[in-house]
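One chain comes next, on its own, written as structure tokens: the form predicted alone.
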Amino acid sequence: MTRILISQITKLVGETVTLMGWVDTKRDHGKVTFIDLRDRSGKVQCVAFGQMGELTVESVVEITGLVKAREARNINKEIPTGSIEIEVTNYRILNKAKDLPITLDSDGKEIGEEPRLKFRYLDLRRERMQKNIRLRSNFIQALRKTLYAQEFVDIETPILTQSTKEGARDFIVPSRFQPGKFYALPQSPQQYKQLLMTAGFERYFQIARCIRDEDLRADRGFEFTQLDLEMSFVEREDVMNTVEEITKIAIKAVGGKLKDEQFPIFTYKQALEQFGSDKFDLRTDEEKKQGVLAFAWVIDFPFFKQVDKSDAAEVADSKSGWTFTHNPFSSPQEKFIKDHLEGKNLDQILTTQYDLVCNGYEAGGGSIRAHNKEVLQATFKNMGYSNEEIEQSVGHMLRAFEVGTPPHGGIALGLDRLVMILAGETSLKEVIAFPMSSSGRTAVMGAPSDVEPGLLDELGLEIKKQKNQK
């Protein structure tokens, strides 16, 4: 049997042949049975005498049928095969669907979220999420073939390992094999792609995963996938440019469109003053309108911060009052070098960070990496951490950066983000396949839940009530 896909019948008119799918809709007028039959390539008008009035809609079906031409005055225009119609000879039910929890025949934004990711399958169907996953591979397929084409090397890093600071809360995980010991999910590739560097291969990147224990929101979730690279021997604006090139590359590639050619650049300062916010949007309503993506670099921000004592993960991060404002691995500008080993004047020293924001939304950041211990060591001192602390935390980084570690910097692009925005979305949910709700529990499985006892001891783990616990 040779299996034909419904896009290509339009050239086979005359002809028989076998099409498998899902019922789109169906018409029963007694003795004449309407459906249009789905696949991955579109939709196509069926028309069965005297059989298919037991078949229900979303069912799986085999039909097999003569492809005809429809009279002039019943072509629709609508869809790429309006012009044609199969006449079913025989049909076979692959597997009969029930009646649906949940209704597809429209966008489903009027669905509560707990039924659509309760049965994200049956949701998924929809038009416009097949659309939107379907973006979403073809924005990374096109972000892929830019960077092979420019050297990078695609290398995947641990999912296990260590809980160090990154900003945001661990996930963690007890060892078997080590009772009493945790690995941590990882919060970003951060250090692994900054220890690749020290291994000699100079472009590296990486579709990540990425896990983070924080406060849920809109555009943020515990997990989410980012583009994650990293060259050596570069400055600020070589990461910043490449960038630049391979976003405006696989926008276009997917149909994006762009406000500016040339990313235009404000520094930290000018965008507080200018827009209120490090994350504006330089878009005309008219441009809003027409679904345009407007990109712009910000530069020069503070590299550390009062500590938000509101702020739990600020608060565990910190034991001077000071904490970096977006990554402790990245380096200072070269005027501030010395008072950042000194611990002089923290509010003044700028860091190497670049962030790229699209739309009113953070699309990215990234930074010139330190890549000697003494700067890296120096970040961590000026947070309040002893020397035994530090080699804890990071001491494996010291260690790589004393065997010939080269300059190095990098970007994480946030694709989740990007491919909402590019989606016309407002909730990355609607351009993931199997996103958490906002409470935190993953769809259809019903994370998190209890796990055996038995696992539990074989852990060597006790489950301690919590004082609000009934």
The other form holds:
2 protein chains.
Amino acid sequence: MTRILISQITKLVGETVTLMGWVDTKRDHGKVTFIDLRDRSGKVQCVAFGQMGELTVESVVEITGLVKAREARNINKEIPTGSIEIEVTNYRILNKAKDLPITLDSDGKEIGEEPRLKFRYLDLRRERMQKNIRLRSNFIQALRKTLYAQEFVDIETPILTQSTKEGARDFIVPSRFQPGKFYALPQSPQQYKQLLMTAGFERYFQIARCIRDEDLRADRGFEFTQLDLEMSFVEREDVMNTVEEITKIAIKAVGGKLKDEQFPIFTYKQALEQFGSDKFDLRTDEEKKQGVLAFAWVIDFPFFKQVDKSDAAEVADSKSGWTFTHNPFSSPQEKFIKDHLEGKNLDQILTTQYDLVCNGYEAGGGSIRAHNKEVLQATFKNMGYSNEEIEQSVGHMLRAFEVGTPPHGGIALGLDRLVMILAGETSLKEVIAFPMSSSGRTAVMGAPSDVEPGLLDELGLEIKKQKNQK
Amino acid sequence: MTRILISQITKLVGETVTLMGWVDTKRDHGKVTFIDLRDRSGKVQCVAFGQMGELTVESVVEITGLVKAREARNINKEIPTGSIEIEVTNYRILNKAKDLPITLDSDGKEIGEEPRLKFRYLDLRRERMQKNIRLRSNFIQALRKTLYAQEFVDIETPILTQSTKEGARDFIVPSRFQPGKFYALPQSPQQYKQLLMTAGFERYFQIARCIRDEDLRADRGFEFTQLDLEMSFVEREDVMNTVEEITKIAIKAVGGKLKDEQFPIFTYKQALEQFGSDKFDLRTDEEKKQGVLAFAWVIDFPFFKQVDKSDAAEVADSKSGWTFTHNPFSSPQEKFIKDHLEGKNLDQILTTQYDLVCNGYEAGGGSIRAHNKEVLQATFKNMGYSNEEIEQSVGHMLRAFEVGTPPHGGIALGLDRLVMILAGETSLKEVIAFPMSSSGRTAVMGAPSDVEPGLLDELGLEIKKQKNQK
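Next up, the form predicted together with a further copy of the same chain in place of the form predicted alone?
Now the complete complex, all chains and molecules, led by this one.
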């Protein structure tokens, strides 16, 4: 007998069906037992005569039974299958559930993070989590569909790559073939996507995994996913318009509600004056209740800022006391290029950066890039780099800018964040299937962990005698 | 003046247009200069009076000119824009190309791997490479579309994870928060996808990046991309039918030709007898010329084999002299489960594994998984693991099998390989944008490389005094 989904059975009154799924609830009334059976498509009430002793809640079961119309007074209008029930003729336990280590009777938010992540395979069974993960899948596919329709090409870039200047610390990966040398995991595909513009693809995107060794916060893991996008022969407004259109189409495709059909644009200065921050929330209280998404653009950021001496990465990246505010690969705005090249009035130079904010969060950011050698060189010179240091850091980019690199620009949208907002959640972990814990442990699996000394030998590494490091 | 694509201009005879792109070829006839301009949509001939001295081949240029119909005798039927040409009224060099470090006049196959990868941003400009990378993008999107239509959910799994038993060596990533401990990069999402079945998603897929520290061969890097897929409440034939259908739809969507509308099925024994190998080529010589894809399934593999003593990973994984042939998470076929549980007749036990072969290559493989504790435990017992060792290796899986894990199975299809076959290429590197070199170097970027001693300090690591390791 082949399996049928629960969502399909209301039409099958009078027929015998075989269902497979999980025991959602069980009420043992002695002579009769009521089971709510759950599969990915829904739930249905099953009635069995006698007890079903072995059939514990959350067990996986195959149930064969007759689809019966319920009497009018027993119809449950709150579920799609409320007009019928299954009279069980036979059942078979496919996998019995022992006592559950975490409860599934709530939305899970009152349970500690560690048990939720350790038993994530159970935690994800919650209706809310199922909805969130499916929403994520659908939203990303809606984005992809729109991008393909606009002739973007999906291109994968390497996971094992070289350390780049992205403003955070790299995770490094020891090489066995060259002991003592290391790959870095990508903080973003920034340079590769620019090189794809040099390569002539003109429109690139990737749902890209980015990995940064940042200090952990309650709501930040080491990994995140971004819609990474780059376009050739464009100006700032072209990219902003394209991204706005793609975002709107995808959000509507999954039922999201937008505050503004056209995203308002604020300068950085206006944002600070009006909201005291460049991450502001344009929603009214009423809109907050309705789950509306209020997007806005912020432009005209300064290119450079004074180094924050408490930020080790900033200090390391700058040798002049000046560092970039957003992205060293950006181009300054046209009217500031002369100053930029001459290293004058650094505090006055505005970048082509555009940030997308949504409901008080930063949803993404991008810029028109430097596509000629002199501008990129000047950026690093203004940060105090010598010619040799520039060559070592971005020499391959400079060479690419000498063989026909078109004007280009792009953006990176934080997909975890966008899905979180869409789902009405307030933590990124609610929209990631297997997030890392706040202490940096991998969900379910116990990483990081010890490795065999033989492997370290092969990698040419030794673990230092432990200090009390943190 | 806004840009227009070259593919759009044949309809615009008599109009003035602005094109942007690369100088594909240039012929300087003194009084007249002929340029073939190239953008992502095609090429067109541009005619300028006088010389265009600075405009070198592969420079990026903006050309404004009049679209003119060619005289009948000058029509070039070999290109879509052959009926017109552009009479240049103005041009502006957007990025000048100096001498190219590699030639673009050939298909590139005669150029050494190192320069091709070092200057990959140029190498990718070849028509062949553009086609391959775009084919990859379209094929993967066709797969996704079909999977979504069949209610599969796209779910991302972690990059920083724990070492698992997948038959190859892990890349490891040192933890800064727990110096001396390590994450591992995923060899495949095998365990996560099974846990997603425990979580009730029923149909999962992911275009997954897998990373393995394997000995390099000419045609193998450390990274590869697979269509990773898992389904609940299925038997072997259900997965095979679903995968076959998805594959056929996606291949046809990008113009691929199939030898057989229904993929023939061979047992492992038959394959060895008939072809001397389980990776065989069913094409005739005629079909080889026509670029046909000949798929076949291979089933009924032995579950266990004697350890190959020359294979360090196999030796490490087994303590009894027996190891798995394909996947330790597979279920044996029903009729062998008793022997499996009792550890008898190990050489006789057949696994539920199915391999997909295409044109002599292995295109993918999967199985019905063990979904109850005893079967998975027995697999490791048969490999000589103690209870403690089993608990340490797969304890989290055993626990998941006690809280309602449905019967499930899946597959992993090697997408690099499939696209390579579809593109008519013989090397995986021809269908990967930035492949790793045969010596393990990252394209364009120079990884692996040295890292600053300060970072190693933070990670609690020390580089051993170099031995002559390889």
